[in-house]
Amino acid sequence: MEPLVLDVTDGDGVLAAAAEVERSYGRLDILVNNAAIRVEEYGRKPSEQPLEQWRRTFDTNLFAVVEVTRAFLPLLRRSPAGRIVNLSSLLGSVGTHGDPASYAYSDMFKSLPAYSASKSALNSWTVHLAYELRDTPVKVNAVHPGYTRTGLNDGEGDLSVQDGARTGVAMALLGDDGPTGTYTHRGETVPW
């Protein structure tokens, strides 16, 4: 294995990569989806957060994904055992921003709209390419990390990224009997 420096948000680089990859294994078993940006600043409301982050955003967090993902589909599809993992976040979860006990309900995570919205975007995504590929060998999962100590929220969290990865490697390791279409935390269903 060794390295493969991309940009997510390139086209043409995402097809030299997945065209690289082809050359040099012919398939590829497991694609990690983990870009991904915050630009908004907290604090703000969520109606004065400006248009221009809510496409910067977008254009990492979700339509990226969606080229990568479509990209390197048929490497994945040559593999026995093809997984794909995106990395959403609790942020992503409908259901955890409307319950009032939740730490996401709160003015510092109310702050991040563009995220949150393209972490559910994310996750929307998840299920209907699991559905599309539900007959196939390859498996499709969200996976929240926790609140992972990274520059993507300034170096805040409960969770070292050693820890953080430990969900995402699960599930770019499962096995054949393994979940498809899922959205988990460390064995555990998140609300979508």
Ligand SMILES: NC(=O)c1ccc[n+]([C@@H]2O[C@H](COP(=O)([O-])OP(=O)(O)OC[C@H]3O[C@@H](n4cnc5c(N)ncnc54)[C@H](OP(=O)(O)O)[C@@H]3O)[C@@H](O)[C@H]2O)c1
Contents of the next structure:
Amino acid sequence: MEPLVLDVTDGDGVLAAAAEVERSYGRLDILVNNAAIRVEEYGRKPSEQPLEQWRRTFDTNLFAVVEVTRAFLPLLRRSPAGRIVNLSSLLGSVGTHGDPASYAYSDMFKSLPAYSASKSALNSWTVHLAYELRDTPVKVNAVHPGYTRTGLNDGEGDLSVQDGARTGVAMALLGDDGPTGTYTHRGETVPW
Ligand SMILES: NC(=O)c1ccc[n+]([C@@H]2O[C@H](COP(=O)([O-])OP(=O)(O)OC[C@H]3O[C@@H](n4cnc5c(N)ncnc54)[C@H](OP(=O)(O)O)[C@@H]3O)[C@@H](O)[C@H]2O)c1
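Swap state to the form predicted together with this ligand from the form predicted alone:
Once more the chain from above appears, this time first in line as the rest of the complex follows.
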């Protein structure tokens, strides 16, 4: 395994990375769009989060995913079993956010409107691309990893990093009969 350093918001760097993978391997089997940021402050009201944070959040969490995916798609199409996994979040579930019984119906989780909306948009991108690729071997799915102890949450969370990775890994290793265009956590469908 060879690491390749990449800033996903750097368009030239993305193209160079795809060219490097093509030179070294000729194709790509699995693309996991994992990189994301959460720059909003907990505790602020949704309407008080600065627009600049919305732009930064969407640059990384949505536009970079689209750009990276477009750059690597020709290589994924050369694979007999291309898989794209988009790391979404339960906070991207509009149904969950609107449900007063949900844990997302709280001041804490309503203070991340740009992060949440970027994941809702990522879910929409997932179903659009899955539709485009429905007659190919390439499968495109969104996952919620679970509330995981990482820097994104300031170290808070229910799951270890190993457990948080399980849903994404499972969807990256789907067989030919596996689904596409889904949004899941540990095999269970998450409401859009
Ligand atoms: N942790 C959770 O509870 C949770 C819940 C739901 C969804 N998620 C999602 O799971 C994924 C992984 O998050 P995490 O919890 O592991 O967060 P994390 O610890 O903050 O890791 C995010 C990673 O993204 C990278 N990154 C950010 N901007 C980048 C850029 N422009 N180019 C390249 N890499 C960039 C970071 O790299 P640097 O370290 O170099 O900045 C970091 O390695 C994210 O999509 C997140 O939204 C996490």
